[in-house]
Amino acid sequence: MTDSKRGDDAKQAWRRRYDTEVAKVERETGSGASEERQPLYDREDLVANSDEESDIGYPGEYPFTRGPYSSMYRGKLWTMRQFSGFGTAADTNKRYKFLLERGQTGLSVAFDLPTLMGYDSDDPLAEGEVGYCGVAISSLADMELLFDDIPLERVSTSMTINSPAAILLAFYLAVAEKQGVPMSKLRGTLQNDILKEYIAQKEYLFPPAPSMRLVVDTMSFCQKSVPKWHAVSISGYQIREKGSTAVQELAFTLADGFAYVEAAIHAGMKVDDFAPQLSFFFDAHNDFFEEIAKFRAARRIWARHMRERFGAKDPKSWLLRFHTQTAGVSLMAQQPENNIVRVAYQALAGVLGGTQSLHTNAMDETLALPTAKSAKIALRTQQILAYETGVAEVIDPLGGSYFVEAITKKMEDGAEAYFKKIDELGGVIPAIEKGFFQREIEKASYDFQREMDAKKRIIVGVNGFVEDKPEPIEILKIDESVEQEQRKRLRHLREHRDRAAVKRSLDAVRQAARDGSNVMPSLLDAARAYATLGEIVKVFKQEFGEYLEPATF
């Protein structure tokens, strides 16, 4: 009897035993994924779903399935970058120092809603929102306070900002200039991903064409002047938080990335000049192995498209480097301490998937911005993962797993099918305008809710293992004095700055917007003159117009 025949007989015998045992058991609840998966994977699945040499390979080598760097965490741990921001710039500066003193290795700025939407803190439309979901930044003066006594040449900073991203980057560069730090030494990331705003998060200001122009301007400026800075962090996080599936998050994020590459090439940039400065931002959700497969598939897809579709020659252009944040949407108000456990597993998935930096959510973020205590627990979760579990010692320890390789290929195939649909619709922006992405995510979100309602998907403490008496926990409360203080600071700024210099700088921004020249030099001058965020955004709205999303059904 051949080894193959013996293997077939053994598999059939196992299957008979399995079917007999399952027939005796009614499993009414689960994660929601079991119906789509085989109960067991073996070498046949590995052979059917991958070519070990060309698809799996080695870390640091094309197609980078096993990681973008040869040594991965053996050479350098991921950056521990907690997303933080609340109240005034001075409040957040204290939180940054608190986290840095406790071992955080990178900063990540959370801005409040008025800042995200381009409003100054004293704008009537900002009333009641100042400092609540992040830090209020209205001018260079606020940015100076935010990074007071934090040496920017020694810290990597990420800023989660999109429509006004170019303006906030100018504020940051002006702070570095005041600290005497050359732009060439600055390290960090600007989210600056406007396409996913139209798809999911909806914090857009201008129509797609001028918005894409602003993104390309920042890419061009950073390529020449801020070479260690990632000008765009192409983000699937908000797509997943909106309710997408993992495959949709993967496909829509990479499709957005391809659209930025095409826009930069169309503007005259060479792919190998800007591609190494692109980065990505993914969600880490609850389906542990699916998330790991998503990260591995993302690297493989990006490498192949950059090399074969866009003709990139530099291996650095093929690399997909990404930040991971644990799933905010998975945090539950019921039994909030359970969120610590959820976050730990999600963080482990990010690390086993090969992330370059990581944010772990705090247990109370479903209720409010995190307290110092819960933020420290979230940071300690990463540190325990890095220093106590041993998972950083072996690169891609799940590589070659029958199951992981099979679902990595399934994720890849699902993404490619979506790319085909998007191309048939004319590309990302036409697909946005036709409501394609929005409808796909809405359906996925609806299906998820139906599974929860039917208890096909159990959420501990919500629709299973429920407790009658909620256990209250301490939450962070933002006092009304924050808004009053911000208004006072802005009034003082407007009274004491050089008004003529502000007017000249805003006129220069208007001219750059009109004539098509790169807006970043004029934005830097406006920042130096202490023009406010709202004043600059007003100029752009007058020149570019505002965007109103068409209704989708």
Second form
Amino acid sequence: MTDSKRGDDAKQAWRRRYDTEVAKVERETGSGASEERQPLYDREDLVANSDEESDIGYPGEYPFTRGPYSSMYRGKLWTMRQFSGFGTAADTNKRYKFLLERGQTGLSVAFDLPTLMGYDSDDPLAEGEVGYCGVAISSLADMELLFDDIPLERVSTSMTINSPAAILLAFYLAVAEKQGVPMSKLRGTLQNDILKEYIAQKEYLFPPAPSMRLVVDTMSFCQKSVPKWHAVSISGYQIREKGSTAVQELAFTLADGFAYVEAAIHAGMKVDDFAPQLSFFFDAHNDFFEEIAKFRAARRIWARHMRERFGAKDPKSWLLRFHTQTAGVSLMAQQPENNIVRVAYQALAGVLGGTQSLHTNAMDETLALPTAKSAKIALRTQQILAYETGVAEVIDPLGGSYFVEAITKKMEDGAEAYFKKIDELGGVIPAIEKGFFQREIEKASYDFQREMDAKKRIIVGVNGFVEDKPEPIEILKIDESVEQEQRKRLRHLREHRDRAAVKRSLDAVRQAARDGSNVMPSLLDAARAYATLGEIVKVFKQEFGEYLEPATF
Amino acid sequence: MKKKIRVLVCKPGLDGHDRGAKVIAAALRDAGMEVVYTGLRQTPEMIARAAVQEDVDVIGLSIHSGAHMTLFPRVLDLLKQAGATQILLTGGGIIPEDDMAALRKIGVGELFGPGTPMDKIVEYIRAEVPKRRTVGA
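What's the form predicted in complex with its partner chain like, now that we've got the form predicted on its own?
Now the full complex is given, and it begins with the chain already shown.
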């Protein structure tokens, strides 16, 4: 009897035992994934789904399925980067120092909604929203306070900002200049991913074409002047949080990435000059192995497209490096302490998937911004993972797993099928304009809700294991005085700055917006002159127009 | 025959996180209600005006930005000014329990947090609207 014959017999025998056993029980399932998964994976699935050399390979080697670096966490642990910001710049500065003193290794700025939408804190439309979802930054003066006593050559800073990203980058560069830190030494990331705003998060201001131009301007400026800065963080996080599936998150994010590459090449940049400065940002959701497979597939797809399709020669251009945030949308208001456990599993998936940096959500973020205590527990969750569990010692420990390799391939195939569909629609921007992504995601999120309501998916404490009596936890309250204080500061600024210099600098921004030259130098001058975010955005709106999407559901 | 329940689903303020608003709009529609969705970035004035013009029974505000203590009272005031107090103002989002209680006290209806089954919201609206229709009529 041959080995494979013996193997077939053993498998059939197992299948008979399995079928008999499952026929006897009716299991309440939880994850919603049981229909698309086999109960068991074996060597056959591995062989069918991956070639050991060309699909799996070694870490630090094309196609990077096993990791972008040869030494991974043995060389350097992931960066523990907690997204944080609330109230005034001074409040947030205090929280940053609190986190840095407790071992956090990178900063990540959360801006409030007026800032994200390009409004100053004293704009009538900002009322009630100042300092709530993040920190209020209306000018260089606020940015100076935000990083007061934090030497920018020693931290890396991520800024989650999109439509007005170029302006906030200019504020940051101006702070560095005041601290005497050369731009060449600055490390950090600008989210600056406008495409996923049209697709998912909806914080857009201008129409797609001028928005893409602003992205390319920052890419080109950073390539020349801020070489250690990631000019764009191509983000799947918001797509997933909006309700997409894992495959959609993967596919839409990488499609956005390709669109930026195409736009930069179209603007005359060489792929190997800018591609190493691109980075990515993904969600770590509940379906543990699927998430790990998603991260592994993302690296492989990106490497293949960059080398084969865009002809990148520099291996750094092939690398997909990413930040991970645990899934905010998976946090539940019911029995909120359970969220600590959800976050820990999701963080583990991010690490087993080879993330370069990680944000772990705080348990109370489903109710409000985190308290100092819950923020600390979230950070400690990462430290326990890094220092106690041993998972950082072995690179890609799930590589070669029958199951993980099979779903990694499934993720890749699913994404490729979407790329084809997007191409047929004429590319990412036409697909946005036709509402393609939006519809796909809306359908997925409605399906998810219906599965929950039908208890095909069990969420602990919500539609299973429910407790009648809520046990309230302490939450952070944003003081209403934040808005008053911000207004006062802005009034003071507007009265005491050099008005002629502000006007000159805004005229120069308008000129650059009009004549197509890179906007960054004029934005830097405007920052130095203490022109406000709202004033600069107003100029852009006048020059570029505003974007509106149809209201559908 | 009874008139169908009409609902205005809104995203007030600057926030663009419209997943919840769209899911609830679809769920209410599938439950047989007539749903109007305003789209993003509606001011309280636009919402109150649309509610009166569309002759709705219910307004649902979806707020994830923390601005609920500003936006709910403002819409409520505008409804009073328009003499449209029969309209049920309800909603949901990231809203702490204390704030929900404070808003209920001033006349806002039930508010629903993350993890609420759609059926619960449908039932609440079905139970609440007939009471208000008799008062209003």
